[in-house]
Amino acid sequence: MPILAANWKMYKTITEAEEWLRAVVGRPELKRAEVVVFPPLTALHALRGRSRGLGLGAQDVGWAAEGAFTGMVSAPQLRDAGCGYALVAHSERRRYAGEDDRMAARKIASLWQAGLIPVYCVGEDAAERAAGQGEARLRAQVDTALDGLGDELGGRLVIAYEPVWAIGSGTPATPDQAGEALSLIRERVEGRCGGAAAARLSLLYGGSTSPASARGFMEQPIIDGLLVGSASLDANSFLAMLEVMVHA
(Lines of atoms letter the chains of each structure in order from A and count residues from 1; the text may use other names and numbers.)
(Lines give C-alpha, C1' and ligand atoms only; values in the text may rest on other atoms or scores of the structure.)
Protein backbone atom coordinates (compact mmCIF):
# COMPACT_ATOMS: atom_id res chain seq x y z
CA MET A 1 0.00 0.00 0.00
CA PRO A 2 1.16 3.58 -0.57
CA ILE A 3 2.23 5.60 2.47
CA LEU A 4 0.95 9.08 3.28
CA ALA A 5 2.52 10.71 6.33
CA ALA A 6 1.47 14.03 7.87
CA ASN A 7 4.10 15.99 9.79
CA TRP A 8 2.29 18.73 11.71
CA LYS A 9 5.52 20.21 13.07
CA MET A 10 4.80 22.79 15.84
CA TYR A 11 1.20 23.38 14.84
CA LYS A 12 -2.23 22.47 16.26
CA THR A 13 -3.63 22.53 19.75
CA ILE A 14 -5.35 19.41 21.07
CA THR A 15 -8.73 20.83 20.04
CA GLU A 16 -7.48 21.52 16.51
CA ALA A 17 -5.98 18.04 16.30
CA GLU A 18 -9.29 16.49 17.31
CA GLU A 19 -11.15 18.54 14.68
CA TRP A 20 -8.74 17.32 11.99
CA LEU A 21 -9.20 13.75 13.17
CA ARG A 22 -13.00 13.95 12.97
CA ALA A 23 -12.74 15.08 9.35
CA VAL A 24 -10.41 12.23 8.35
CA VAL A 25 -11.27 9.15 10.41
CA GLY A 26 -13.78 6.85 8.73
CA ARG A 27 -12.90 7.80 5.18
CA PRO A 28 -12.85 4.66 2.98
CA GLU A 29 -9.54 5.72 1.39
CA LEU A 30 -7.79 4.98 4.69
CA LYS A 31 -8.18 1.27 3.96
CA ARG A 32 -6.14 1.63 0.80
CA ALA A 33 -3.08 3.39 2.18
CA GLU A 34 -0.77 3.38 5.18
CA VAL A 35 -1.60 6.77 6.69
CA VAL A 36 0.52 8.08 9.57
CA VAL A 37 0.12 11.32 11.53
CA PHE A 38 3.00 12.95 13.38
CA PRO A 39 1.27 15.43 15.74
CA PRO A 40 2.98 17.50 18.43
CA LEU A 41 3.70 15.44 21.52
CA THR A 42 1.00 17.29 23.43
CA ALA A 43 -1.69 15.80 21.17
CA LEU A 44 -0.54 12.17 21.17
CA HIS A 45 -2.59 11.14 24.18
CA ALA A 46 -5.72 12.83 22.84
CA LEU A 47 -5.43 11.03 19.49
CA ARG A 48 -4.53 7.62 20.88
CA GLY A 49 -7.37 5.15 20.53
CA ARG A 50 -9.40 7.52 18.36
CA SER A 51 -7.30 7.40 15.22
CA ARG A 52 -8.95 4.38 13.59
CA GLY A 53 -7.20 3.58 10.34
CA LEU A 54 -4.34 5.97 11.14
CA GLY A 55 -0.90 5.27 12.51
CA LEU A 56 0.58 7.62 15.10
CA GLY A 57 4.15 8.81 15.14
CA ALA A 58 6.39 11.19 17.07
CA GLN A 59 8.37 13.97 15.46
CA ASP A 60 11.52 13.03 17.37
CA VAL A 61 12.88 10.40 19.75
CA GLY A 62 15.69 10.16 22.27
CA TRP A 63 18.53 7.73 21.60
CA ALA A 64 18.46 6.06 25.03
CA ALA A 65 15.78 3.79 26.49
CA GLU A 66 15.82 5.75 29.77
CA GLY A 67 18.06 7.97 31.83
CA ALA A 68 18.81 11.47 33.05
CA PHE A 69 18.00 13.20 29.78
CA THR A 70 15.73 16.13 30.63
CA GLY A 71 13.37 17.02 27.81
CA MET A 72 13.87 13.83 25.82
CA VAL A 73 11.30 11.10 25.23
CA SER A 74 12.45 7.53 24.68
CA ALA A 75 11.29 4.98 22.14
CA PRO A 76 9.69 2.75 24.82
CA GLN A 77 7.81 5.80 26.17
CA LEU A 78 6.58 6.62 22.66
CA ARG A 79 5.38 3.06 22.20
CA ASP A 80 3.58 3.30 25.54
CA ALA A 81 1.92 6.51 24.30
CA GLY A 82 0.55 4.70 21.25
CA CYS A 83 3.19 5.50 18.65
CA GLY A 84 4.23 3.06 15.97
CA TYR A 85 6.59 5.42 14.17
CA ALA A 86 9.01 8.29 14.77
CA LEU A 87 10.72 10.79 12.53
CA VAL A 88 14.51 10.78 12.71
CA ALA A 89 16.80 13.64 11.69
CA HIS A 90 14.26 15.81 9.92
CA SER A 91 16.07 18.76 8.34
CA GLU A 92 14.59 21.12 10.92
CA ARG A 93 15.97 18.95 13.73
CA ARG A 94 19.34 18.94 11.98
CA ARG A 95 19.24 22.72 11.59
CA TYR A 96 17.85 23.83 14.93
CA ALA A 97 18.85 21.02 17.28
CA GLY A 98 22.24 20.08 15.84
CA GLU A 99 21.33 16.50 14.97
CA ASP A 100 23.78 14.68 12.73
CA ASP A 101 23.98 11.32 10.99
CA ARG A 102 25.70 9.60 13.93
CA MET A 103 22.92 10.66 16.27
CA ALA A 104 20.39 9.47 13.69
CA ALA A 105 21.99 6.02 13.68
CA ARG A 106 21.60 5.77 17.47
CA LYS A 107 17.97 6.85 17.29
CA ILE A 108 17.17 4.34 14.54
CA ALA A 109 18.69 1.54 16.62
CA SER A 110 16.71 2.66 19.67
CA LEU A 111 13.44 2.64 17.72
CA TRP A 112 14.10 -0.84 16.34
CA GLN A 113 14.83 -2.14 19.82
CA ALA A 114 11.43 -0.82 20.94
CA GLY A 115 9.63 -2.28 17.93
CA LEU A 116 8.90 1.10 16.30
CA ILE A 117 9.40 2.13 12.67
CA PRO A 118 11.95 4.90 11.99
CA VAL A 119 11.18 7.39 9.24
CA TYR A 120 14.68 8.61 8.50
CA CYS A 121 14.89 11.95 6.69
CA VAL A 122 17.74 12.68 4.30
CA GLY A 123 18.44 15.40 1.78
CA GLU A 124 20.98 17.89 0.50
CA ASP A 125 20.85 21.64 0.92
CA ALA A 126 21.06 24.26 -1.83
CA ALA A 127 24.80 24.83 -1.43
CA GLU A 128 25.59 21.11 -1.59
CA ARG A 129 23.44 20.72 -4.66
CA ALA A 130 25.00 23.73 -6.41
CA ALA A 131 28.47 22.33 -5.69
CA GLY A 132 27.57 18.97 -7.21
CA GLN A 133 27.76 17.26 -3.80
CA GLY A 134 24.12 16.20 -3.51
CA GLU A 135 24.68 12.52 -4.28
CA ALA A 136 27.68 12.32 -1.97
CA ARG A 137 25.63 13.84 0.84
CA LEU A 138 22.85 11.28 0.38
CA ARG A 139 25.33 8.40 0.32
CA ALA A 140 26.94 9.65 3.54
CA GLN A 141 23.59 10.00 5.30
CA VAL A 142 22.54 6.46 4.37
CA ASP A 143 25.93 4.89 5.10
CA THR A 144 26.21 6.45 8.55
CA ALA A 145 22.67 5.51 9.54
CA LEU A 146 23.26 1.88 8.57
CA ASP A 147 26.81 1.64 9.90
CA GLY A 148 27.45 -1.55 11.82
CA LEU A 149 24.25 -3.32 10.81
CA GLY A 150 26.02 -5.91 8.68
CA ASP A 151 23.90 -7.72 6.15
CA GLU A 152 20.47 -7.02 7.60
CA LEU A 153 18.44 -4.05 8.69
CA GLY A 154 17.49 -4.18 12.35
CA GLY A 155 13.79 -3.76 11.49
CA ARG A 156 11.55 -2.07 9.01
CA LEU A 157 12.93 1.24 7.78
CA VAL A 158 11.29 4.13 5.93
CA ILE A 159 13.57 6.71 4.32
CA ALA A 160 12.14 10.07 3.27
CA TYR A 161 14.04 12.14 0.73
CA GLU A 162 13.41 15.77 1.65
CA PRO A 163 15.71 18.08 -0.30
CA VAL A 164 16.40 20.95 2.05
CA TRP A 165 16.26 23.42 -0.82
CA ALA A 166 12.62 22.45 -1.47
CA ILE A 167 11.18 22.34 2.05
CA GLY A 168 8.84 25.23 2.67
CA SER A 169 9.79 26.85 -0.62
CA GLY A 170 6.56 26.12 -2.45
CA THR A 171 8.67 24.60 -5.23
CA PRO A 172 9.15 20.85 -4.85
CA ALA A 173 11.74 18.77 -6.61
CA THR A 174 10.49 17.38 -9.88
CA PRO A 175 9.24 13.78 -9.86
CA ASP A 176 12.28 12.80 -11.91
CA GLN A 177 14.66 14.45 -9.45
CA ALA A 178 12.96 12.71 -6.54
CA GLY A 179 13.01 9.40 -8.38
CA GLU A 180 16.72 9.68 -9.12
CA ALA A 181 17.56 10.47 -5.49
CA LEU A 182 15.45 7.64 -4.12
CA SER A 183 16.91 5.18 -6.64
CA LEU A 184 20.37 6.10 -5.37
CA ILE A 185 19.19 5.56 -1.78
CA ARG A 186 17.73 2.12 -2.56
CA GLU A 187 20.93 1.10 -4.34
CA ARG A 188 22.97 2.23 -1.36
CA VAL A 189 20.83 0.24 1.08
CA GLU A 190 21.01 -2.82 -1.15
CA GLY A 191 24.78 -2.52 -1.43
CA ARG A 192 25.22 -2.37 2.34
CA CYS A 193 22.44 -4.63 3.59
CA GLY A 194 21.48 -6.90 0.69
CA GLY A 195 18.57 -7.23 -1.69
CA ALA A 196 16.10 -8.60 0.85
CA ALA A 197 16.61 -5.58 3.09
CA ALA A 198 16.29 -3.18 0.17
CA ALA A 199 13.04 -4.86 -0.89
CA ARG A 200 11.56 -4.21 2.59
CA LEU A 201 12.60 -0.57 2.49
CA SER A 202 9.89 2.05 1.93
CA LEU A 203 10.85 5.30 0.20
CA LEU A 204 9.00 8.60 0.52
CA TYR A 205 9.35 12.04 -1.01
CA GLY A 206 8.75 15.19 1.00
CA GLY A 207 9.28 18.87 0.41
CA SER A 208 6.58 21.37 -0.64
CA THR A 209 4.19 18.62 -1.74
CA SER A 210 0.58 19.49 -2.53
CA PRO A 211 -2.54 17.89 -4.00
CA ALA A 212 -1.50 19.33 -7.38
CA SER A 213 1.95 17.70 -7.32
CA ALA A 214 1.10 14.40 -5.62
CA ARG A 215 0.15 12.46 -8.75
CA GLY A 216 3.43 13.16 -10.50
CA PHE A 217 5.41 11.79 -7.58
CA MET A 218 3.24 8.70 -7.17
CA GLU A 219 3.65 7.87 -10.84
CA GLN A 220 7.34 7.27 -10.16
CA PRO A 221 7.70 3.50 -9.52
CA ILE A 222 10.46 4.03 -6.95
CA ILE A 223 8.32 6.30 -4.74
CA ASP A 224 6.21 4.47 -2.16
CA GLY A 225 4.56 7.53 -0.68
CA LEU A 226 4.79 11.10 0.56
CA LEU A 227 5.81 12.86 3.76
CA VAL A 228 3.69 16.01 3.85
CA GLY A 229 4.25 19.10 5.97
CA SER A 230 2.16 22.25 5.56
CA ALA A 231 -0.31 20.68 3.13
CA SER A 232 -1.28 18.14 5.79
CA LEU A 233 -2.50 20.73 8.29
CA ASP A 234 -5.77 21.27 6.45
CA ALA A 235 -7.89 18.11 6.49
CA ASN A 236 -9.41 18.79 3.07
CA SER A 237 -6.00 19.28 1.49
CA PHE A 238 -4.72 16.10 3.13
CA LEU A 239 -7.74 14.11 1.97
CA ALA A 240 -7.26 15.43 -1.56
CA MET A 241 -3.72 14.09 -1.53
CA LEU A 242 -4.93 10.76 -0.19
CA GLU A 243 -7.51 10.57 -2.96
CA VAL A 244 -4.84 11.18 -5.58
CA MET A 245 -2.53 8.65 -4.00
CA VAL A 246 -4.95 5.72 -3.86
CA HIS A 247 -5.98 6.27 -7.47
CA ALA A 248 -2.51 6.92 -8.90
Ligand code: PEP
Given for the second form:
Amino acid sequence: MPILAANWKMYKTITEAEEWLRAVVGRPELKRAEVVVFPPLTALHALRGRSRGLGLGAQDVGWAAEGAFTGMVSAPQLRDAGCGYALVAHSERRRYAGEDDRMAARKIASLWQAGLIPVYCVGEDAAERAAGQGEARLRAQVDTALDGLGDELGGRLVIAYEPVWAIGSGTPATPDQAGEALSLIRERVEGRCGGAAAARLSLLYGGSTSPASARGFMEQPIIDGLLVGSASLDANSFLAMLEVMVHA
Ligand code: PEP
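Could you output the structure for the form predicted together with phosphoenolpyruvate, given that the previous block was the form predicted alone?
Next comes the full complex, this chain leading.
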Protein backbone atom coordinates (compact mmCIF):
# COMPACT_ATOMS: atom_id res chain seq x y z
CA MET A 1 0.00 0.00 0.00
CA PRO A 2 1.28 3.51 -0.72
CA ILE A 3 2.04 5.72 2.26
CA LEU A 4 0.69 9.27 2.44
CA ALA A 5 1.85 11.35 5.41
CA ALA A 6 0.60 14.84 6.28
CA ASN A 7 2.94 17.13 8.22
CA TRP A 8 0.85 20.06 9.46
CA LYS A 9 3.84 21.81 11.05
CA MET A 10 2.70 24.66 13.35
CA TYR A 11 -0.67 25.11 11.66
CA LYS A 12 -4.27 24.45 12.69
CA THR A 13 -6.31 25.01 15.81
CA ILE A 14 -8.12 22.05 17.36
CA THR A 15 -11.33 23.09 15.60
CA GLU A 16 -9.55 23.28 12.23
CA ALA A 17 -7.97 19.90 12.80
CA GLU A 18 -11.38 18.38 13.57
CA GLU A 19 -12.88 19.93 10.42
CA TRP A 20 -10.10 18.42 8.30
CA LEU A 21 -10.67 15.05 9.89
CA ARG A 22 -14.41 15.15 9.24
CA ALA A 23 -13.71 15.74 5.53
CA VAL A 24 -11.27 12.82 5.30
CA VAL A 25 -12.52 10.06 7.62
CA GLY A 26 -14.77 7.52 5.94
CA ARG A 27 -13.28 7.93 2.45
CA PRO A 28 -12.92 4.52 0.78
CA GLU A 29 -9.37 5.42 -0.42
CA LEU A 30 -8.18 5.22 3.19
CA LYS A 31 -8.44 1.45 2.98
CA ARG A 32 -5.96 1.42 0.11
CA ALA A 33 -3.17 3.50 1.60
CA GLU A 34 -1.31 3.91 4.86
CA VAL A 35 -2.33 7.45 5.76
CA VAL A 36 -0.67 9.19 8.68
CA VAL A 37 -1.31 12.69 10.05
CA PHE A 38 1.27 14.63 12.05
CA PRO A 39 -0.81 17.37 13.73
CA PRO A 40 0.49 19.87 16.28
CA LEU A 41 0.62 18.24 19.73
CA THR A 42 -2.30 20.39 20.89
CA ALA A 43 -4.67 18.64 18.45
CA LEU A 44 -3.55 15.06 19.10
CA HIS A 45 -6.00 14.37 21.88
CA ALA A 46 -8.96 15.72 19.91
CA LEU A 47 -8.10 13.58 16.87
CA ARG A 48 -7.51 10.42 18.83
CA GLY A 49 -10.47 8.09 18.69
CA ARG A 50 -12.01 9.86 15.69
CA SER A 51 -9.23 9.15 13.22
CA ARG A 52 -10.60 5.84 11.94
CA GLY A 53 -8.45 4.56 9.06
CA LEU A 54 -5.70 7.10 9.76
CA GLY A 55 -2.51 6.80 11.75
CA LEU A 56 -1.46 9.58 14.11
CA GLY A 57 2.06 10.82 14.57
CA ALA A 58 4.03 13.51 16.39
CA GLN A 59 6.32 15.99 14.67
CA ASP A 60 9.14 15.36 17.15
CA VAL A 61 10.00 13.15 20.12
CA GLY A 62 12.34 13.37 23.10
CA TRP A 63 15.17 10.84 23.19
CA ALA A 64 14.61 9.66 26.76
CA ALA A 65 11.64 7.68 28.07
CA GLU A 66 11.09 10.13 30.96
CA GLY A 67 12.99 12.61 33.06
CA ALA A 68 13.76 16.27 33.68
CA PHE A 69 13.54 17.39 30.05
CA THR A 70 11.32 20.47 30.09
CA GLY A 71 9.43 20.92 26.86
CA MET A 72 10.07 17.44 25.52
CA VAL A 73 7.54 14.66 25.03
CA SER A 74 8.76 11.07 25.13
CA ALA A 75 7.98 8.10 22.91
CA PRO A 76 5.98 6.28 25.66
CA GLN A 77 3.98 9.48 26.24
CA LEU A 78 3.26 9.74 22.52
CA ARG A 79 2.10 6.15 22.46
CA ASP A 80 -0.12 6.93 25.44
CA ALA A 81 -1.61 9.84 23.45
CA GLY A 82 -2.49 7.56 20.53
CA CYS A 83 0.53 8.03 18.26
CA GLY A 84 1.93 5.21 16.18
CA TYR A 85 4.59 7.31 14.43
CA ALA A 86 6.90 10.28 14.96
CA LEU A 87 8.95 12.45 12.64
CA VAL A 88 12.63 12.50 13.52
CA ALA A 89 15.04 15.28 12.55
CA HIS A 90 12.77 17.12 10.15
CA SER A 91 14.86 19.83 8.46
CA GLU A 92 12.96 22.53 10.36
CA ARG A 93 13.93 20.84 13.65
CA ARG A 94 17.52 20.62 12.42
CA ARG A 95 17.46 24.31 11.48
CA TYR A 96 15.56 25.86 14.37
CA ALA A 97 16.21 23.45 17.24
CA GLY A 98 19.77 22.32 16.47
CA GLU A 99 18.90 18.66 15.96
CA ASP A 100 21.64 16.51 14.52
CA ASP A 101 22.12 12.96 13.31
CA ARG A 102 23.33 11.73 16.71
CA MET A 103 20.16 12.96 18.40
CA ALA A 104 18.22 11.30 15.60
CA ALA A 105 19.85 7.94 16.41
CA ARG A 106 18.74 8.22 20.03
CA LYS A 107 15.23 9.24 19.06
CA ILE A 108 14.88 6.37 16.60
CA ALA A 109 16.01 3.88 19.26
CA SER A 110 13.62 5.37 21.79
CA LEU A 111 10.68 5.15 19.37
CA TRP A 112 11.43 1.51 18.58
CA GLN A 113 11.66 0.78 22.29
CA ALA A 114 8.15 2.19 22.76
CA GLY A 115 6.79 0.37 19.70
CA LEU A 116 6.40 3.46 17.48
CA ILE A 117 7.51 3.87 13.88
CA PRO A 118 10.16 6.56 13.26
CA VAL A 119 9.91 8.62 10.09
CA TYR A 120 13.51 9.79 9.78
CA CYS A 121 13.93 12.87 7.58
CA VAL A 122 17.14 13.33 5.62
CA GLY A 123 18.22 15.57 2.76
CA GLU A 124 20.92 17.95 1.63
CA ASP A 125 20.58 21.73 1.62
CA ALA A 126 21.08 24.05 -1.35
CA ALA A 127 24.73 24.82 -0.54
CA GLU A 128 25.62 21.14 -0.15
CA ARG A 129 23.89 20.40 -3.40
CA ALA A 130 25.69 23.23 -5.23
CA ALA A 131 29.01 21.96 -3.87
CA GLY A 132 28.32 18.42 -5.11
CA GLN A 133 28.12 17.13 -1.53
CA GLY A 134 24.53 15.94 -1.60
CA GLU A 135 25.30 12.22 -1.67
CA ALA A 136 27.94 12.49 1.03
CA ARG A 137 25.46 14.32 3.25
CA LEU A 138 22.82 11.62 2.77
CA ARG A 139 25.33 8.86 3.52
CA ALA A 140 26.41 10.62 6.72
CA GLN A 141 22.80 11.16 7.81
CA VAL A 142 21.94 7.49 7.34
CA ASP A 143 25.19 6.10 8.77
CA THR A 144 25.13 8.24 11.92
CA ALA A 145 21.48 7.58 12.65
CA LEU A 146 21.96 3.83 12.34
CA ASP A 147 25.28 3.77 14.17
CA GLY A 148 25.09 1.95 17.47
CA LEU A 149 21.65 0.53 16.77
CA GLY A 150 23.00 -2.98 16.18
CA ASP A 151 23.18 -4.98 12.97
CA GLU A 152 19.44 -5.28 12.59
CA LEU A 153 16.82 -2.58 12.44
CA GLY A 154 15.10 -2.50 15.82
CA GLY A 155 11.67 -2.12 14.23
CA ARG A 156 10.04 -0.74 11.15
CA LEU A 157 11.82 2.33 9.77
CA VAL A 158 10.49 4.94 7.38
CA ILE A 159 13.05 7.27 5.81
CA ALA A 160 11.86 10.40 4.03
CA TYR A 161 14.18 12.04 1.52
CA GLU A 162 13.35 15.72 1.92
CA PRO A 163 15.89 17.92 0.16
CA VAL A 164 15.98 21.15 2.15
CA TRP A 165 15.98 23.23 -1.04
CA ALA A 166 12.68 21.66 -2.08
CA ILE A 167 10.74 21.97 1.18
CA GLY A 168 8.27 24.83 1.07
CA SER A 169 9.92 26.24 -2.08
CA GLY A 170 7.18 25.33 -4.53
CA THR A 171 9.78 23.46 -6.61
CA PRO A 172 9.98 19.74 -5.90
CA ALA A 173 12.91 17.54 -6.83
CA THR A 174 12.29 15.60 -10.02
CA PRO A 175 11.04 12.03 -9.59
CA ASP A 176 14.40 10.84 -10.99
CA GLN A 177 16.37 12.87 -8.45
CA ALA A 178 14.19 11.53 -5.64
CA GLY A 179 14.52 7.98 -6.96
CA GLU A 180 18.33 8.22 -7.11
CA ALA A 181 18.62 9.61 -3.61
CA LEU A 182 16.30 6.95 -2.19
CA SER A 183 18.22 4.17 -3.99
CA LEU A 184 21.39 5.38 -2.32
CA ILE A 185 19.60 5.43 1.04
CA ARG A 186 18.25 1.91 0.57
CA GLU A 187 21.71 0.59 -0.38
CA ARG A 188 23.19 2.26 2.66
CA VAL A 189 20.62 0.78 5.08
CA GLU A 190 20.89 -2.68 3.56
CA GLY A 191 24.67 -2.50 3.54
CA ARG A 192 24.65 -1.59 7.20
CA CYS A 193 21.81 -3.76 8.48
CA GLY A 194 21.67 -6.62 5.98
CA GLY A 195 19.05 -7.80 3.50
CA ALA A 196 16.45 -8.50 6.20
CA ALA A 197 16.29 -4.74 6.81
CA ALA A 198 14.75 -4.26 3.38
CA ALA A 199 11.44 -5.72 4.53
CA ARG A 200 11.26 -3.26 7.43
CA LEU A 201 12.21 -0.16 5.46
CA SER A 202 9.82 2.20 3.65
CA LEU A 203 10.99 5.18 1.61
CA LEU A 204 9.19 8.48 1.11
CA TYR A 205 9.84 11.62 -0.86
CA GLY A 206 8.89 15.01 0.57
CA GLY A 207 9.31 18.59 -0.65
CA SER A 208 6.70 20.76 -2.42
CA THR A 209 4.62 17.86 -3.67
CA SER A 210 1.09 18.53 -4.91
CA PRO A 211 -1.78 16.63 -6.51
CA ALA A 212 -0.20 17.49 -9.87
CA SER A 213 3.24 16.08 -9.08
CA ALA A 214 2.23 13.06 -6.98
CA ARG A 215 1.84 10.62 -9.86
CA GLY A 216 5.37 11.18 -11.19
CA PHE A 217 6.86 10.26 -7.81
CA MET A 218 4.65 7.22 -7.36
CA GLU A 219 5.76 5.91 -10.75
CA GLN A 220 9.27 5.45 -9.35
CA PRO A 221 9.35 1.85 -8.07
CA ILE A 222 11.63 2.74 -5.16
CA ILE A 223 9.22 5.35 -3.75
CA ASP A 224 6.68 3.93 -1.28
CA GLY A 225 4.93 7.20 -0.60
CA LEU A 226 5.00 10.93 0.08
CA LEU A 227 5.48 13.17 3.10
CA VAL A 228 3.44 16.29 2.38
CA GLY A 229 3.53 19.69 4.09
CA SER A 230 1.60 22.60 2.55
CA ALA A 231 -0.57 20.52 0.24
CA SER A 232 -1.81 18.45 3.18
CA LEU A 233 -3.35 21.38 5.05
CA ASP A 234 -6.37 21.64 2.82
CA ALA A 235 -8.48 18.48 3.05
CA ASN A 236 -9.49 18.65 -0.62
CA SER A 237 -5.95 18.90 -1.89
CA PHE A 238 -4.92 16.10 0.46
CA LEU A 239 -7.76 13.91 -0.80
CA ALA A 240 -6.76 14.69 -4.38
CA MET A 241 -3.27 13.40 -3.62
CA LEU A 242 -4.67 10.31 -1.95
CA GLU A 243 -6.80 9.66 -5.01
CA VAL A 244 -3.77 9.89 -7.31
CA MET A 245 -1.72 7.64 -5.07
CA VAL A 246 -4.18 4.79 -4.76
CA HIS A 247 -4.59 4.74 -8.53
CA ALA A 248 -0.90 5.13 -9.46
C1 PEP B 1 7.62 18.96 4.95
O2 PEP B 1 7.71 19.95 5.68
O3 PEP B 1 7.87 17.83 5.38
C4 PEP B 1 7.23 19.17 3.55
C5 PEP B 1 7.36 18.18 2.71
O6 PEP B 1 6.72 20.42 3.26
P7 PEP B 1 6.17 20.94 1.83
O8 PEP B 1 5.36 19.83 1.22
O9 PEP B 1 5.37 22.13 2.17
O10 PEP B 1 7.38 21.25 1.00
